[in-house]
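Given as structure tokens, the chain that follows is alone and in the form predicted on its own.
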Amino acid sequence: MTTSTAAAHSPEALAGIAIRLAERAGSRVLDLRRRGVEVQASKSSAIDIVTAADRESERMIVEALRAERPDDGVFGEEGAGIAGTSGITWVIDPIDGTANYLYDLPAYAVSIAATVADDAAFADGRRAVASAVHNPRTGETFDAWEGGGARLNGRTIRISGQAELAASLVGTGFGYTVERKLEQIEMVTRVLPRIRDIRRFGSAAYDLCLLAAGRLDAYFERGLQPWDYAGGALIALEAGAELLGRDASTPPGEPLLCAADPALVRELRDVVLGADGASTPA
């Protein structure tokens, strides 16, 4: 591998691509929102929607990646699936928080992560080495690369460092099927009496970035897909958070993802799972 080729594959260079493409797609998404939202399909349930902007955003990102890095793989929420030969696969959520986008609530984001194979890192068997999450409504761009820290609009960010569960502001999310919502309600019922308060913004990628910036002290959710967490998870990790799965043998991801200060995250997971021995108030 030549010096120039190695530089092009560096996590910092990959993060630069993610930032540029996330901001470009975000600008297009915001422009389309001003014209009105066109719902084109649904996914896990009738209320789990796909908009024309979701598809346009993913198309833009995939086309740009294919032109710039034709040997890389691509995996997108709205159906993009391209095998690569470079060892890098880009995981894309073209609009994370589509319901917020539909209702014009300012908590949605374009998430792009460059990932490599790593069975031990996350439940999907991949690990992000560079990522960007851009909220076009707020103008915030969060980014990180492996070993390089995390940033918000170019300025270094860190988690709050809160280690006391009772004083923690905790983020979470809910799915779109009745069965998943009932599971998540049980978790919230266990957690809420034990914390300062809970927040549900409706975008896992953005939630993880809020954790990274110290605006949330902790975060947990069940049912996340790779495109939901790939970008934000790296940003949270590089900002000092620790991420856990359901147990020691299960990496964070679909079954469960808990994220917080290393001194807090295990206690949070125990409460989420009801493994702390405490009873839920009647």
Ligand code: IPD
Contents of the next structure:
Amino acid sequence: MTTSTAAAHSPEALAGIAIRLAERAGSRVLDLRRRGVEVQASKSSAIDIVTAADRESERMIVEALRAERPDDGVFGEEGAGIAGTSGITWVIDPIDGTANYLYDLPAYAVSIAATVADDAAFADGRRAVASAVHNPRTGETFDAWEGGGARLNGRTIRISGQAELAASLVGTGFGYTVERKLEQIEMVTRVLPRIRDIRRFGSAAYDLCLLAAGRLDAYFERGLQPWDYAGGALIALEAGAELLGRDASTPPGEPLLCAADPALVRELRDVVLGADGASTPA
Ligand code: IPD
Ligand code: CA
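Please supply the corresponding structure for the form predicted together with D-MYO-inositol-1-phosphate (IPD) (the preceding block corresponds to the form predicted on its own).
Entire complex below, previous chain first.
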């Protein structure tokens, strides 16, 4: 590998690409929103929608990555799936928080992560080495690369450091099927009486960034897909959070992702799973 190719593959360089493409797609998404929303399809249930802007955002990002990094793989929520040869696969959520986009609520984001294969790190077998999450409604761009810390609009961010569950503001999210929602209600029933309060903003990628910036103390969700968490998870990790999956042999991901200060995250997981011995209110 030449020096310039090595530099092009550095996590910092990959984060730079993620920032640029997320901001460019975000500005297009915002532009399209001003002209109105066009719902084009539904996915896991009738309320799990895809808008024209989701597709346009993913198309723009994939096209740019294919031009700039033709050897990389690309994997996106709206169907992109290209195998690469470089070992890097880009995981894209073109609009995380599509329901907020539909209702013009300011919590949605474009998430782009450069990932490598790693069975032990996350349930989908990949781990991000660089990422960006851009909220075009607030103008916030979060980014991180492995070992390089996490930033919001270029300034270093850290988690809140809250270690007491009872004092914690905890984010979570819900899926789109009745079965999934019923499981999530049980989790919330166990957690809510034990914490300061709960927040459900509607974008997992953005939630993980809010945790990274200390605006949430903790976050958990069951049912996340790789595109929902790939970008935000690295940003939370680099800001000092620890991420846990359902148990010691299941890494964070679809079965469960819990994220918080290392001194808090185990207790949170126990409460989420009802493994702390406390009885659930009737
Ligand atoms: C959803 C959001 C939401 C989370 C769901 C995701 P989408 O993604 O991240 O916060 O609770 O699990 O599916 O559908 O808005 O891209
Ligand atoms: Ca999503």
